[in-house]
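A single chain comes next, written as structure tokens; it is the form predicted alone.
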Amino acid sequence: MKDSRRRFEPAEYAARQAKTRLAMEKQGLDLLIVSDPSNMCWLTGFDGWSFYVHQCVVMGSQGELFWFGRGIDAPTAYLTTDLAQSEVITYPDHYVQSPEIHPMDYLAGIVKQRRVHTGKIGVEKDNYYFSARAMESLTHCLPDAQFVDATGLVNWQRAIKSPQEIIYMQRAGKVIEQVYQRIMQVAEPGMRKNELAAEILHAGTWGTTDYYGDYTAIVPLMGMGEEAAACHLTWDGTRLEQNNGMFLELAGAHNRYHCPVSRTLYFGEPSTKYRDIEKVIAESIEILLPLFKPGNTCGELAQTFFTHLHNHGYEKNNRCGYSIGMSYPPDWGERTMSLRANDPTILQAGMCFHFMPGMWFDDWGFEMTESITVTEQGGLCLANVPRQLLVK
């Protein structure tokens, strides 16, 4: 049972932990408290829908490593990680969502018992899962420690994917291919958007005959007509319309690894504005794919895209992509590299990006995107969804 939940060999986790400790050493950290569930999973394998309560992985520069969380979530640690029972430490349930006491109070006691309560401690300050009250508790209970911001420290160690990680992302690509096949089978004018969302969620969970579909870090995003100008809308109960277009920002997921692919769906004969932007975006993908190779920078790729847009009379004032891999709600991005003109990050083989040249205008929008891994020969798409305006 436990082996079925192990997604990587112990040696890979050990290498990740060693890599993270080197990064800690460069920042002079004695201890690191990791609250981001993606980072926790990457370091240890811990995988459960328990991130709505306080939990973390605590890693010392000299070998200290344990998972800390709610008592009823300890079995998840036993099932999904290689941690010894002594490295799974829990807090009593009366600490959960209490206005009087906080789980970080309890963690501080553990840290003191293990005599790692002095020195420099890194915390992920700018993180969805680490609260102001958690920080206040730690600073109050551990007055002899120096707390520093270690946001992104583990995220950056995840940037270059291992061969097994790439395999999982390619499997996620197979899942999103099935999702779009289902969309083209069932979507039609008059269908309610929630019905289409249900088909998407079913297909994404069903996956393929070989690979199951995991839940995605972002729910299906969609907007029709003027709603497509709002890039992060979800569905409602209104109906799909003839002679109108809608964006679909979706992803396949497998073993928590994601492959986002967006497309635009049109019912009827597409108007000229849709065909014009389709051509420009398709050309931009063809131009940039060979540039996704080691040595180029995120900024150079972005500037190439923005120049292509400008030469065709379009402008875009937001980034056109970001690093992807393993993730949990509410975001499938890694929150490190961005494809924007001022990002100097040098590409390396094994990095993965969602190239996201979404275009949002005053009263409509268009999305056609690809998930890409960096190789010595250039970008390799992780999924094979028809790269075109989808027309029914």
Second form
There are 2 protein chains.
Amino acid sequence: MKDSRRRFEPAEYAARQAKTRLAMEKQGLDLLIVSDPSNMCWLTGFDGWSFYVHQCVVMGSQGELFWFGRGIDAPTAYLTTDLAQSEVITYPDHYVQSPEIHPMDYLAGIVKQRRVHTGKIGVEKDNYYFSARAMESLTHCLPDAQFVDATGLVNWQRAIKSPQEIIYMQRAGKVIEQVYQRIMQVAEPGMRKNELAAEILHAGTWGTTDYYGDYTAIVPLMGMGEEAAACHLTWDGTRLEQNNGMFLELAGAHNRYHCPVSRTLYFGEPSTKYRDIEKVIAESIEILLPLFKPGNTCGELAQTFFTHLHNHGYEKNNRCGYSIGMSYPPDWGERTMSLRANDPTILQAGMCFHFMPGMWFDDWGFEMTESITVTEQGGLCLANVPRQLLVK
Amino acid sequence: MKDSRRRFEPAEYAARQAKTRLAMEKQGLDLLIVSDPSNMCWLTGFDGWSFYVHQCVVMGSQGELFWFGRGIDAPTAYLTTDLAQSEVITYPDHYVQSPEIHPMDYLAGIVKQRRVHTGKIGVEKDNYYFSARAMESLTHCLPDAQFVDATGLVNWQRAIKSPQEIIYMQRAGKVIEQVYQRIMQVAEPGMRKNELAAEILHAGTWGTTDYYGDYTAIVPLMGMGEEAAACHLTWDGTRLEQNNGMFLELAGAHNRYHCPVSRTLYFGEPSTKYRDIEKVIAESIEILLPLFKPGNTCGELAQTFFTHLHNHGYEKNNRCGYSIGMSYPPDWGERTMSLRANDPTILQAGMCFHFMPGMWFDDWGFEMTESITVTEQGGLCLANVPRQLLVK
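Provide the structure of the form predicted together with another copy of the chain, given the form predicted alone shown above.
Time for the whole complex; same chain goes first.
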């Protein structure tokens, strides 16, 4: 690993691998094929935009641990991981996006060579970038293996953040603070939406003098007026309007760690409906924050929030938060715990959540969210962005 | 569809759907489940960053055509497609990222209700975002169907661009021209890499006065010095160095259409190895450009390029280009034709390629690429960026 690319000590990677092997043991897995780029990075440090082709980290219940990917991506593995050259195994370029042959056919050959082709093999059947065809190839080429769904196995090991991870998330928090400062400086009616997005991306990538801004796993999402009802819409070249509200779903990132913070921006004098929901959501954050402490469950927090909304005449039927940490596109969520009524996960110190009380109505929307880490003293916000409807 | 979100006339969408149904007929498909966000958008206009949860467009060989996704994303479908409300079908939020139930279980119920659950169903087994678990769910819930791999079926229909699509790609070309102008203005040794990335993202999103910049399906890739050997590396907070070269793999985007153009930037007086490869690659573009005309094959072009390299003492064993058009993360390639020796695809007018003569060596790299559309008169570059080693 190149020094400037080192984000964690070898001991931290070793601890992550050991923890994952323990989880494998509990599931009786002999081998684990990890295709999710976030899981690959968390286990080994591997960091590059090469997840558009098939690649994975392969881990045995014993010593086995190697990176498998396209030939031209091997240098990225040398620069960003501590794996020996012999543990960086590549497939030839004619396997890339070919209808006839599949990189997983090639991987199967490697797995056989290394004599780890029997027993129980875990694959991330519903994580990103592990396709139905990848599964078919492995099943076909490794008939002596028993494949088991290991979706989320590594993701769950990531739930409790180390002190160094919390530091990176707080740095991402500094980055998102800069982004909102820029927005308040430059946003104005008449500006094209893409111009505001350009400023957001500039501020988020520039970061602070001390902490560079990394790319976020989701691009800035924004919707104004009736478009604010569509919560995953991206910008176009239309203009921002006076007397209208716009949600901004944004994050800061540093070393692939994310700190999402959403706000709603209003040009002019906000109507009562905006002020009403602002008050209810601000109160809900005040009520929930102290509850982000060990022992409470995700379900309890969600229920407290939904009850608060209900008592004020609002209803929400989708989840109001999820676990966060390191991530790659297309999602900055960790895909483990969710803040929803039926999630029984018990909070532990070091877990991190995007508490996401976004409200979408038929023809408008409102978001005011916080990224929160669980501590013995209750929730700690990872960024300090003015918690209010942003009015200009 | 909202007027400001309309990118193509209803007739163009209808023609695309008809063309796709014809391809389905040839494969004997009764139903097609399209999960690739680029294919979904091309067929219906659907455009939002919601591909991190399961969603698809479902198309029958006859009239059937509906969007299927998460409840909160229905407004995006209303704003960006011409589908009737009854053709926007959603699954409840507790299906999102749940280990117990899967959105495809729910889709199977819909498919049964609509009585299209028997016969041959095409699924994109190796396109993005169609997971192994999605396949398992469908297979399990629709035992009367025969599932067929339709990876690339829609992608291939997209290969020849319409005049309106070429216009959008040329606008994306205007955007990338602005990006390189900005780079030449601001790049300097001592600058942090993220600061340069911030400028690139700002210029690329600002676009031109007339054409907004959309987000690109790949973030700016850059590597300097030894890191230039790692072709899919992204930025960090380290500084740009004097007397060193850096590859920049970038694209402009507009209305989701991409125009990738890569260049190499050098601070100081370039060493001979940079000047040598610059000359060879520039010549190769001059030689290949006229060959981008109907009748030639992808393989012939690739072979001509590899031979030219070989004659000048260089070897390249990976592909040197691929089809481009509309795209979503994680890749701006269309995943159909590749410029590689064994690709027999015959060029037709309106096809678009990223001709990608990137050269990666052990401890450095060089990229100088063009996006090209095939015309009767030969290849036409979609952008006009100075074709040289960028020296400052």
